[in-house]
Every structure is written in structure tokens, then in C-alpha cells.
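Encoded as C-alpha cells, the following chain is the form predicted alone, with no partner shown.
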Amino acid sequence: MKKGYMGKVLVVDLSTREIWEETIPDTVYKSYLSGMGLGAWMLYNRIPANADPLGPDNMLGFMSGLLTGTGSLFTGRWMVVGKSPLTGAWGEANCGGHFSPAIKRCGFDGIFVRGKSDTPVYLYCDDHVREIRDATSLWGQDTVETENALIKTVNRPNAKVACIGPAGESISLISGISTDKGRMAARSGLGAVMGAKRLKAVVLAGTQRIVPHNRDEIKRLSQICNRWVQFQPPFISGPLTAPVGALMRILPTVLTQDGLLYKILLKKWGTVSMNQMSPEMGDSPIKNWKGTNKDWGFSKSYSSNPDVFTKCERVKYHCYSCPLGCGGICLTNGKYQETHKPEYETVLALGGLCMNQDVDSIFYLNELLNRMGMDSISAGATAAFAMECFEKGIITTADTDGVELTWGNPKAVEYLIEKMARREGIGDLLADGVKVAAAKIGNGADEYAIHAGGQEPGMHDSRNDPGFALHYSVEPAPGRHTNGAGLYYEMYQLWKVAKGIPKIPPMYLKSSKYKTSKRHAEIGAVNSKFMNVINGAGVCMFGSFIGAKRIRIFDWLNAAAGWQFTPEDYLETGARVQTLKQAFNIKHGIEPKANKITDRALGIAAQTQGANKGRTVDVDTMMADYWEEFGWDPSTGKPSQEMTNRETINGI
């Protein structure tokens, strides 16, 4: 039947070395979609009660996105999903590349993995083949000769690869998953739950077809999507993206932002377009969330101004799916001299927020943490919290072989990431993130350690967006950036689209940002429910960003699966799939108040200089009314059982 999905899922238990495949019920991608909604319903189902992350009993899902593969755009994401080992918690890592329709190729939606190898094993399938391989001898090698040796070991031409580094082998708990030599699956630490269960790899080499319902009809849209893509008229220099912060952070109005805009700057530079606008804005934390834009001002932002990343970008670098292409491979004269492109997350953690000028060693830190396998955005935060607490006389040189921690020393920042990658000396103490270093040090030390729940969060300040700091402290996946914001919701314009959720106006006071009420918690509810759509489908959030009217997600939907659901179906669909997230949760003993955000993200006490002066989030009534939004109890953030059972069961 033409589809879209292909309505199978494979289940691998390494400890049996059992291989079998599921048929799943229409009934649940209705109610869940695939991608990470049918993830969620396999995990809360198969994962028992307070199993260990790093156990035998976690299971580990490689999901696609029911719209992959389907002639639609900016659709080429996959997601990781399972019980994180560095929040205890629903984990969840997206990534971008080409892995995504491998997954479909072999002939499903997802593949999940369970149990424990006594040693090193890849999982190889093709359209016939599902077998669990040895991999000892890649043991100890970094993702892309690990990528490289599959690649050559299984010899087929169309093979994709999604494999973890010595972070990940070490159990670093800020350890990811890589594709195409240098994409990222990093957050949750979910590269460590490969690690133990000594899963290297998986390698995809399947060729099936995947069928939609009406592919004119998703071709039509896909062409009206692209127009809108491929306008592209002439933009201002790298260098002066920063004056254009500066104006944006002294305007009393805001104009809502089209993400059109945003789309000219992604095609133009990438994410590296907001290296400088962002810390003039007050958007990106500086000096382990403690400086300013008085601190990182033009000057020291300027060594990472947007056009230093393109003069060097050898070829543009698209994700399946992409026409916009806001990625790219870089020449460089370090270590390495060939590369990913930074994103702007790796750029401001190794730059910013550790106060480092040194362009050089962001290249080479980008590249040693791709092949490390570990989280850029975790690893940066990390250094910039050993660096406070060198500054606090807590870490000394008696820990860290002499090397001075002083801010703005790229050596020291490369110091701290080598070991943290190797897990040798400082670094083993680091390996596990900031929650877990400041416990094991003591003496203050969790004064610095800015985290929710245990993850560090994006480089997005919270007391320039008030939305960020409601959702890194409120989503099942706590410290995530990618899940909502104030901004976000003015550039989807899902109100043009949706009936019934809140209308942003082309104008509006920049004060009345801060001011805590109802309306943020309608918004932050629908920004939830969309992001499980999008992710449900695989599609690329920066896509989403062009406006809903522009990409149209929902309707590429039913033209996928033959559905005839409006975009509030969608949108409670959405919110049916926060539910069973956020249920996994409760059922694994977490206390979803203890995920709040640490107060200095939260301006407890409030800066006295800089973008974000005065400012301080009423963040726990944000949460409260977040989650009434939900109908779960707005004193706990736990959803009832009677709704618990109709949500995760839902009759199936």
C-alpha cells in the first residue's frame, strides 16, 4: 500500500543475538506518526521501570521520519532515542546527513537495539541480510576511520553508517553518534549507551522503495517550497552581522521575524551567520553564562565573523532531501585539514562562552570532537565550567598538569577537550558533563555547573528568549534548544495555518517579552507539539523556520500517508506524543520540577551590564502554566493516570 511509511520496524538483542522484525499497526502512526513519536510509544512500552541507561534493558531506537524518501523537502533527519544516561531521562539526539532514508531502504521505519554484546559488534542490513558482525579490530578508532573501514569492509557503494568514537566507548556521558564523517547525533549522551553495549556501528545498505500516497501532489508542494528556498537576494558582509545585533538589542520595538530571513542568511553563511549578531543581541551566553556583550564584543567576535567559515568552505555540504545546503566542508591549514564546518553551537561553546579568539582551534576542536564522537555543545560548556572554577582556585595546576586555565587561552580550552575525548587525567573527571564533574569536586563547585536536569543547554540565552528557559526546563529531554522559543514561534507563523493558537502581531514592545503570562505557555505548548510533528516527520527545523504557509508540512503529510488530518489533528497529535515523553519520565522515577534550569541561566541574580541587564525568568510559573496547557497537574508536571493510560495505549 502507497503510504509513505513502510510500517515495520527491526528489533536486535544483542545479548541473544536474536534479529526480528515488527509489523506496527496503522493505528499508531495515526496516532504517533514514526520518527520520534513511534519511538516513544516502542520505548515506554518495552523499557522497563528505572532500568539502567547503561543496562542490558535500555533500548536504544534508530528512527526515520515518516516523510523521508517521499520526494518531499528538507526531510532527510533521523533521530536517536532512549533513556538517557546523562539525565535519567526521555534521551533524544537529531541529525541531519544521509542515513535517514538508508533506514527506509532496508525496509523500516526504525531499528531498535536491546541487550548487551561481551564485545565489540556492528549491526549490518541490506534488503536480505540482518546480521550482527564483529568489530573488535575497529575498536579504538575515531568515527571516520570507522566510517572509512565499514564503508571498504562491506563493499557496497550505497552503504550509510552511523557509529560512535573512543567517547563513546569510554561511556562518556556527553558522547554521541556520527554519520557522514562529521554529523552529529550529540545530544543526551546516547553515543555512551552504544558504548555499553559495545555496539560500534550500523551500517545500511538496503535498497527497497518507499511509496507515497500521492507523490504529484507532494512534487506540487515540494516545488512551491522551493521557490521560496531559492529566493536569495544580495546580503550584507560577515563583519557586519554584529552592528545589526547591537541595533536589534537597543530597539524598545521588535518586528516579527519572518524566517525568510533567516533562510538568506543560512544559505549564504550557514549557522555561523549568528556568530557575531547573536552575542550583540544578547542570544548567546558568554564566560560560562556570567559575561556579557561587554565582554565579547566586536573586536573579540570579530576572529569569528560569518565570512571566516565560507572563505575556506571548499563545497557546500546538503542533508538529504536539502536544497538550501547551509552546511559545508572546509580547507584548513590545523591538524585536520579537511572538515565539517562548525556549526554556530560549536563555535560559541568553544568560543564565547570560554572567552577563546582562536578560529584555528575551533577548526581543529570541531574536528577532534566529530571523530572523538562527543557532544560540541556539552564538551564546550564543560571547559568553560573548569575554567570558573580554575578562576575560583576550586581546579588548580596540581590538576591539570600545569596548564593554566585562564580564560581566553586556546590552549588551555584544547587542554581540557583532548583529555575530556580521551578520558585521561582532568578529563575523566569532565567526560560526564557538569552535573556530574561538580559532584565529584565538590567544594562549590555546582555554583558553575549551568545545566537542566544534567544536560548542558544550547547557546541560547534564556534571559534574552524567556521561551528558551521554559523549554530546557520543561521538555521530557531537558536542556534541549531545539524544542521552542519565543523566536521560533514567530518564524513558523504556525497562527496562518492553525486555527485557535495565539497570533503574534507585525509588531510589539521588546518589554513585553519579559513579562510572564498565560499566552507564553500557549506558545511554548504549541512550539512542543509542532517540534514532535516536525520530528515525527523528519523534517530539518531550519526548513520549518520559512513559515508554515511556505513549507507545508502538514499537507506534504497527508498526501504521504492518504490522511485527510487538519493542522489541529497534527498539532494534537503533537501534543499526544509530549504526553507519552513526558510519561516515560514519571514512570522512570523523574521529578520533572527537578529539571529546571540552574538560576544563573535564569538572571538569579540578575546581570548588571550587557544585553540581558536586569532580567531575571519567573521560570517556575512558566512551568506551572506549560503544563496545564497540557492538562497534566501544574503543580508536578505529571499527567494523570487516566490520561497516562489513554495516550500510551490509545486502544491499541
The other form holds:
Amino acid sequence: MKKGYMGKVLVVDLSTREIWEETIPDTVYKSYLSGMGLGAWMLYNRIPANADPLGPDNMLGFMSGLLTGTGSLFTGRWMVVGKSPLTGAWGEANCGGHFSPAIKRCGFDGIFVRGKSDTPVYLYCDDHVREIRDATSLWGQDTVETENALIKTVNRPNAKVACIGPAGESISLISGISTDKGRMAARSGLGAVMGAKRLKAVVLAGTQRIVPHNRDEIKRLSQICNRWVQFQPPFISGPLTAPVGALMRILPTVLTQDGLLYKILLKKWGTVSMNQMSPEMGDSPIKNWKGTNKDWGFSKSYSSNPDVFTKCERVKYHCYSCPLGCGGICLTNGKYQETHKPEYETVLALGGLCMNQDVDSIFYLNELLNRMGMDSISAGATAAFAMECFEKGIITTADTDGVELTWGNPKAVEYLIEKMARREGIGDLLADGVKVAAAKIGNGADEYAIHAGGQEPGMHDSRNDPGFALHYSVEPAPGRHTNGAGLYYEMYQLWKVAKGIPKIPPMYLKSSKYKTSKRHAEIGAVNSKFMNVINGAGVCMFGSFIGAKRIRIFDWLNAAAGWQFTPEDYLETGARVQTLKQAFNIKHGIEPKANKITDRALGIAAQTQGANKGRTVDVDTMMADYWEEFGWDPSTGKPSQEMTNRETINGI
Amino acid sequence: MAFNIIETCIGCGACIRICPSGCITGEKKERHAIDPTLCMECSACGRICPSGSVENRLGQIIQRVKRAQWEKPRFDHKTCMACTICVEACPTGAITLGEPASKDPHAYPELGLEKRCIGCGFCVKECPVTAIAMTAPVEALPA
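Having seen the form predicted alone, could you give me the form predicted together with its partner chain?
First the chain shown before, then all remaining chains and molecules of the complex.
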């Protein structure tokens, strides 16, 4: 099959222990692409309405991308999809590493698991063998131990493992799935779905070839992309990123950002390049979203300046097919000898959000969370929530073994995360995220629980970029920061290749960002559509930031599958996937309005100082406009039945 | 038409042992067979076959080559972008990532497990930036 995709999926029923292949019609790929789109199509049709996310009816999909393995670049992302136990809605998580090609090398575009095993098991798959194997001896082991043990057991070249740690086993609703010894598909609590199914791991060791329609054309486009990526002028030192952020805060105008600048930062430092720049410009939530850049100024963020992370970086690593290499392995002085270089999200969630300046504790907790298989964004956000509850007297030292949960106390952060990871003491209360914890604690704790539909948002302040407020609130998987923002739209530069979408001028007044305008929804809708194309293709979001003329995703897709679709056609495909995911939520009883992010993150009440002083985001209007962009009911966010029937192609 | 083993096969099993996808079956001293759904067309079976019994999809017999003369990948690290596509493309796990050089923190691919290499050239085929070339070993000329 010379189409880039494999045309088949593997379905596993852990209850009956049956395993079978299913052929997917070409129409499905043309309508939804592969990856998350194919996953949405399967799950919409296969999970019965109102299924328990932790029950046997939920189906978990491990998805590769259409472009993975075709010679295209930045296309090593794999995705996990399912009904989220954290939000009760569509659940998705996205991860790099080397698991994505492993799915296709077994001959599949996705592996779907339903049912529930009575005992711990793992799924093994290669060119010949598809087996459910006993994992009793692995139950209780952390993700690194599990991966090492399984690689040794299967003894196959290039075997790849996706597994859960103790957090997933104990059904923590903020647990994720690990590959490459600690790279996490962390969001939406899908590790808990694996844990509930008693599925400890998926091990893949196939060798099949991935054959695109026109590899030479793909390579030609890859070489264009690579030339831009390798363009790397010398850049300033880490701490000097802070004044750049401050300048962006002070200027009354916005210079539309070319993603090449961010690419340069990523190549030099990775995502930690934003550790000081983001707080300075008002992009980072501080002190459980009630603080500002004045609380987390240069002197406080300096301890986690980008150079700190590159100085202890033993080696930079690249995800599959990535020419950039923003990842790294760092040597540490603590309990663990080394850890994946913490991401910006992790550093801010465990740092600025909790006012914690101790970078050693961040290295330690980063590795602990990776090994326990827990989402560092949600874990850090939940720790910050607990600290504010402590400040307000809702939680006391009687609940914390005498530990003072004061802001900036690294021992308090370590205590909370360790307890959550092991579900011990107060950790048992907090291990399911802020929404569940606030409901259990009561006493007005929900005022301090910052979430969208139950999921803790990423470390990007929606008061600084209202696009984040929109996407946190309207996405079928709420609270995710990787689905869109005003800044992302600027960097995609899609207007250079697609017709009929808003064009951003090279410079504009910053105040225009905060005015109510339908423009926010227009841009937001294009962001969501494009992200569905990216997730169908398996492209890294950071790669797509270098601009649509430089990374030719639409042309790659045509060359891989032999199609002749236009960029506008692909955005229409993205819209179809979005409607499908929204229809999934409606089918499962989700009211889209209920996913609106907590008031504090919208500037209600507005902050009285700092970068986002006086800003309030009118997200209600933006949400209605956004839904209208998709042709859904603007008052409820629900697609009509006619539209649902048309876009979900049930009959296949 | 996939790869095929013809009737001159002597059933020695050399192809079974080298096939990285395990797609060849057959009893000893009997004609072996290739499963066309699993064959990745690496040609290793043909290059190792002592009786010249493997034909490619064009019906041409694959010539036997002494294993010491099999082509092996050589990496141009100035062109290489360390994307690891070749590492994952290698069906035998022969390509590994080396240690970073003192001034360059990236880990580049190398033929770390050379004995595993079957000279299939998939690494060359999949490399997007033509940073790999297959070269035959150069024998030292007699003095």
C-alpha cells in the first residue's frame, strides 16, 4: 500500500482476550486523516453512550500519524485517545519519542484496547505475534523499571514500550502513559484508563516498511524544512531571555512573531528557554494564578534560567524524525542520577505556580513524576491548589503530617507530590486533580481549583493571550494548552498558503488583543482545524511553528497519500474532526458550556498589578462565536443532529 | 510479485536465520517459502543463499555476495541532523546513537552493532537528507 498509512488497526478485547485486525476504508483516512482523527472516528462509533471511563466499555487508542515514517520531518508524535476519566469528555494526549513509528512497523495506524483484564497484563505485538501476556511481576514497578524489564524480556531489536507507573495503577485521574523511559503522554488522565483495564504496558517490535506514494517528493520538501531548522545564529545567554520578555510586556505594540525565533530558542535550550521570558511577559500563571510577574520577578525566576538546564545536559536527544532536538538527558545530584530535561510546563507548574525557587527539587520531582507516571502540569497545579487551601486555613498541618504548605517551600512541594504519587495520606485526596479534591475538601476550596472541565490548564496565562482562554474552554478535551492560541496562529503563518483565513499584519496594537471581536473566534477555529490536521499527520506542534511555507505539511500529506487536496480542503477535514470530537462529547452527556475555565484564569476579578493588570477575558462571547464558526448552535455548542449524522459517517 | 524462492533451493536454512522479519519458513533440505505479506524485500536472503535460489520482484536472481563484502552504511555527520530515522528504519537494530562530541551535544547515529547489519540499505532509503551512503569494505591490497 503506497499511501503512507497502513490501512489497518489492531483491536484488543482484554475481557474476552480476543485480538483482531480491522481494515479501515480509504474514505475514513480522506475524511479524518490518521492519528487522532482516525481515533476519534473509532471511539465515536465504538464507545457506547455514557460509558464509564474506567469501565470495560471505554476504548483506549494508541495512534500513529499519517506522515510518520514517510521521510517527512517532525512527524514522530504518537497520540493516545479515550474517554477521559478526569473530564468525562473526549480525552487525548500527545507525546514524542519513538513509539509512533513502532505502531506502524507492526502494520497498524492504531491499536485499540477495550474490556478489562482480571489480572495485570501487557500487550505484545510484532510482525507475527499478537499476545496478551502476564504482567503480574511488573505491577508496582515504576515506568523506567517496567520499560527496562520488558525490553530485556522481549529481546527484540528496536522494541518500544508504552507503560503506566504506580499512579496509573492506582487509578489516579491525573496519570499518564510513559514511553522512552519517562516521556509522558500525560494529559486527560488516560493512564488511569490503562490502570483500570489492568493493562500495564504495550510492547511493539514490528519491522514492517512504511511506504509513501512519493518518497522523493517528501524528501525534497524535508530538505527545504531542514535548511530552515539548521539556520541557527548565535543567541544571547539564558538569563537575558528575561529582558526580552519584559520588553514584550512593556511595548504597546506586538511584533507578529515569526516562529523561527522560537525555533532558535528551542534548538539552543528546549522549552525551558521560556522559563524566564514567559513570566516576564505575563504568559506564566504564578502562585496558583493569583500572582503576577511582580511576585515571580527576575531574581526569583533566575534559579531556573535556561542555562541551568543546558549546563547539566549530558546529551540532547531528538524524537523520531526531528531535525531540531529540543529534548535532553540531564545529570542530577539528587536521588536519581539523571532525568529527562524538564519541560517548561513542568518547571513552571512545580516552580512559579507554587513559588518554588529550588531547581534541584524540580529535577527530582520531574523524574519522580515521570517514573510514577503522573502528569506534571496537573500535579504541580494540584500542589499549588493545596498550598492556597493551606493559606486560607482549609487544609491544616493536621492534614499534612505537620508539614507547612507555605508558598515557595520546596519541602512542601516535594511532600505533596510524593504523597500524591503514592496516594498516601493527603495525597490520596489530591491524586485525582483539583476538581475532585475541591469537591472532597469542601469549605469553599473550589474557589482555588483552577481547571477547565476538570482538567488543570497548561502554564500559559489566558489573561495574557485570550486565545488560551478560548481553547482551554471550547476544546472537546478541555484545559489543554496545545490546541491553539493567538500566538500559535501568528507562528503557523497559515494565511501564506491557505485562502480565506485571517491575515495577521507584521505589527499591531497590543490593546486590540483584549477587545471583544469575532476575530478571536475566527482565528481560534482555524487553530483547532489545523491542530486536527497536525494530529492526524503526527506532526510536532513545535515543528509547525516555523511557518507553513517552511514546513509543508499539506504538501507532505499529498505526497504521502497520493492525494491532491488543497490547504483549504485539509482545514475542512480538521473541522470535520472537531465536529466529530464535539459529537463524542454530546453523545456522552457533556454540556460544552460547563467546560469553561475557572473565573480567576479569565481575570474575574481582574488583577490589580503586573503584566495582566486590569485584563478580563470575555470568553462567553468568544465561545459562542467559535461554535458559530463551526456551524454548531452558538448558545449551546452542540452540532445539530443533521450535521452530526453527516460528519460522523456512521455507516462505514 | 514479491520475492520468491525457486526450486533450486537446497533447504539449508541460511535465509531463515538472517531474515529480520522472520517471513521465511521451510523444513531442512526442502524448498523454503517466503510469506509475501511480511517480506520487506531487504534482499538479505538472496545475498546469503549458497544456491542462488532467491529471485526479486522482477524475477531476477539475487546474486550471492560473500558476507564480508556486504555493503554497510557510512554516515556523514556534517549532513546528518540526528533525527534518528535511520535508527528506527534499521530492521536489525544495528544502528545505534553514539556519544556526543565535546562541543556538539547531539548524539549522532553510527553502526554500533556492525555484525547485525544485513546491508539492506533501508537507512539510506529513508534518510531525508542523504547523509548515509552504502559502501563495500575496502580490502587491503597485498604488498
